[in-house]
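Next up: just one chain, as structure tokens, the form predicted on its own.
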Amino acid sequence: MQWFFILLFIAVCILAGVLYHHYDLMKAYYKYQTDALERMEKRYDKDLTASNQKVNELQTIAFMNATTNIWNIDYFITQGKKAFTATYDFPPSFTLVAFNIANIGKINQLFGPTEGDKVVYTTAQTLKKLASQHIYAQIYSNLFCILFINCKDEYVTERIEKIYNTLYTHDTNVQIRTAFGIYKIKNTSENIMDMINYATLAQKFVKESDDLCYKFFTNELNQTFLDNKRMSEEMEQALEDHKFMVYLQPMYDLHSYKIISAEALVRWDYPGKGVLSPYAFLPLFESTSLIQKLDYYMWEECMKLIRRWIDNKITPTPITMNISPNHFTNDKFVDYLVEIRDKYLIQNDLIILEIPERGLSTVTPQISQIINRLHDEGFILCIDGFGSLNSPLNLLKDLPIDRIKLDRSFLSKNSTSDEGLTILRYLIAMAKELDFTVITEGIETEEQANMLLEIGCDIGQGYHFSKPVDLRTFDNLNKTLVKAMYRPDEYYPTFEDYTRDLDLIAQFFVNRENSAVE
């Protein structure tokens, strides 16, 4: 019995070393498998957190310019997009401000797509600083977003000024002007897109003029759009309808009163609204490509009607054409003159290219090549609207235009005072001198007619002879003159003048003898 009890208690023993001893093995594979669990769980955050950080960069790779190292449209409508959508204390308010640069065309074009480059870069860098707290991105090439959220509107206006002085002080050589639209969000279930074009449809109606560099979206504007993109659409099938009539304003010899050129001028037979004036469509017009397509077609239609002059055995007039500053872009459309001008046989002295002065603000080396062909290839140039602007001289100097055309408004600005006549007097003695035809436009009275003789003006053209007239009435008014020509108080004789004088009085001496011998 007792060794029964000593051989338990030696099996307990064992069995208690056996279980202690798999205590430990388990112990230390529970150990094992925390360990492991912790590292795996160690790993897996920094693969989580690398994995984070990979997908920021993607999304930042995603987002962002790669040419200007902003924020690009896909963040822009993403950011906007949970802007709209998430908690406030309040009833937010939004406003988008879409903007563009004004006059990248003309940076391009003269300093080159480079300089053209480096003004997108500014302007995006500019943006960067100047509304980091705010929603923003450059959402083309050349157009650029700002979302404010809950700013009040001097707010929004004070931080557009900023943007826009900042740009245009930034470089006294290339003077960066922008142009902005505004558009208040009313219903943030809108298409992000389409609040981006309403914005930018507000900038477009933004002029160089206005003294202020942005406009507010509002129906007005829409309906202005809209009317303007319908008749657009309306243009094309206009000029194949021949709807677009030529209607020609006749200049006047100031010392003869006959009528010696005309200015051709574009109306437009629009189907329920009548004759409509070019101011009603022209700025449209002048703003997009379809300027181009008009003057193609005012041009040969004088052709063709100078044509029917000749073919009639009616003396034709000398038509001035007007020349959009558009066309500067290339010398394609001097082919295109060329080309018509021979096609119905028209003497180079029957037509006269109008240039305005506002395309000549700055004379490229491109420009000056093309006003360069198109005095090689025959055509008689004129500068429109001298006087509007800064008038350079070396416009007269540097480019062989043949005549210039004095600005109405230049007119009426000094042809009421002593000084201004002065200005008016040698500035035409200048022309004169430098052999140049000089026209004035926008004449309505005789007393500034007979004034503008007096002091050497050669042409004048306005309503105090004749507004602009159809082809009709233009024939009629070409067989009569206005009234009695009109002699000048200060009379200033030429050497033809002296010679007839002198065989007026030799002829006056010898009918006096002769009257004396009878």
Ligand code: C2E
Contents of the next structure:
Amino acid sequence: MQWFFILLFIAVCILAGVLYHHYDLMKAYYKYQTDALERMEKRYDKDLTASNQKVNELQTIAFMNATTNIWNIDYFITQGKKAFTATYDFPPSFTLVAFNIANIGKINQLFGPTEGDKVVYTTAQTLKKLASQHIYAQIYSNLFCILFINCKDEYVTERIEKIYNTLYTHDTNVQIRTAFGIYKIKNTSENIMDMINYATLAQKFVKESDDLCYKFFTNELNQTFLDNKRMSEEMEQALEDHKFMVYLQPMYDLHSYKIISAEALVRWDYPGKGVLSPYAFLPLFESTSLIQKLDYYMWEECMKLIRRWIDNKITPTPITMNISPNHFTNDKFVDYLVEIRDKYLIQNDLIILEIPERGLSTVTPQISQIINRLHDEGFILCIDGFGSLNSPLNLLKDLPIDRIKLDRSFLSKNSTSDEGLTILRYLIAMAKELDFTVITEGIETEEQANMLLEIGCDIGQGYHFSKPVDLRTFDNLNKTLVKAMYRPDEYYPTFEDYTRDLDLIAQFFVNRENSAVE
Ligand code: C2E
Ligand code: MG
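Could you give the coordinates for the form predicted in complex with the ligand, as opposed to the form predicted on its own above?
Zooming out: every chain and molecule, the one shown earlier first.
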């Protein structure tokens, strides 16, 4: 019996030992598991922070413009959408402003692309500083946008002027001129890109000469834009259909009152609207490359006209052709002028090239080289609107110019006062001293013509003598035989017609001889 209790005791001890050991094992296992879990949690936290960081970094990369280090178009669209769908205590208002560096082309041309890049960078940094409370971005290289939420118009325009002035005055050598378009958003469900386009459209209507550096988008602006778009689209077809016409305005020798040359001025025979003045379409064409096409067309028509005069044995009148300053980005147009001059076998003294003074306000080495090349090719060069800028004397000194045409406004402004007349007299005297031919345009009265002759002007152009006229009227003015030959329905004869004209002339002589015999 005693042994039984001893054995039971031993068994209980063994069981307790086993259980205790097991408990220890369990404890160790539990600790191991908890530690592992903690380790996992820590690692997970670390991973999560790292991946959040990565997401942020990626997002920043995706939303940042790499070169200027400010927000980009994707950021603008994402943030814009968020703003439009957010909840507000009262009905929100949104204003989208788009702006660009209006003179970036000129800056690149004058100072080179590196300076251009710097200017874009400066603009981006200025925007970042002055629009930090709003959603802003660089949409593409030369387009920046700001989205104002619940801001009054006065505040928006004040911000715009602040950005404009900061950039305009940031460097005395390079004035950054910005132009802003403002679109007041009415329907937030509209596509943001469309909103940007509306603001950009308004911005395009800001002119350098305007007092304000911004324009609000309006329905009228939109209509003008649509009209312009249609006109641009129609232009190519109109060129093909000869809907652009050469009008000639004669220039008179003020001594003999004879026509000594004529200026070619474009007119557009526009369906439903009649004959359009260049003021109705040239500003549009000059803001695009369309002006180059139009000028090429006009120059060739002028060459054809001179060739036709020569072939018809008519003493040709030297023609003055306008050269838009837009051509001065390279000398390709000089090649073209030479090509057509040679194609139609026209002598140099029958072509005068009129370059507007505004195109020569800054004579870059490239412009100077182009002018010199035109001179070397033998073209007669005339500065148009001379005196409309402040530094005309420099032009005369530095460039191989043959003629100057005094600005029309200059004549009307100055002819009324003695002081103005003295300036005009000295200007003409100086130009003649330097051997320039002086032309005055905009002569509207006989008194003006007499006064100009008195103070030394050689050539006059203006309504007093004749308005610009179509070719047939010009030929009549010029009183030459073949003018009577044009078929009455032939509104605008072309080069191809001149062989037919020759037949007509031959026929005319035959008829005349026959009637003389009879
Ligand atoms: P512009 O070269 O200064 O041409 C003279 C302008 O003055 C012409 O206007 C002419 O009609 C106008 N004018 C002439 N005499 C008088 C006058 O006595 N009184 C008044 N009030 N005006 C007078 P237009 O034909 O409307 O041409 C306007 C401008 O359009 C031209 O000014 C020229 O800069 C440009 N232009 C015309 N044709 C062409 C062209 O084929 N190519 C280029 N690039 N520009 C052209
Ligand atoms: Mg002209």
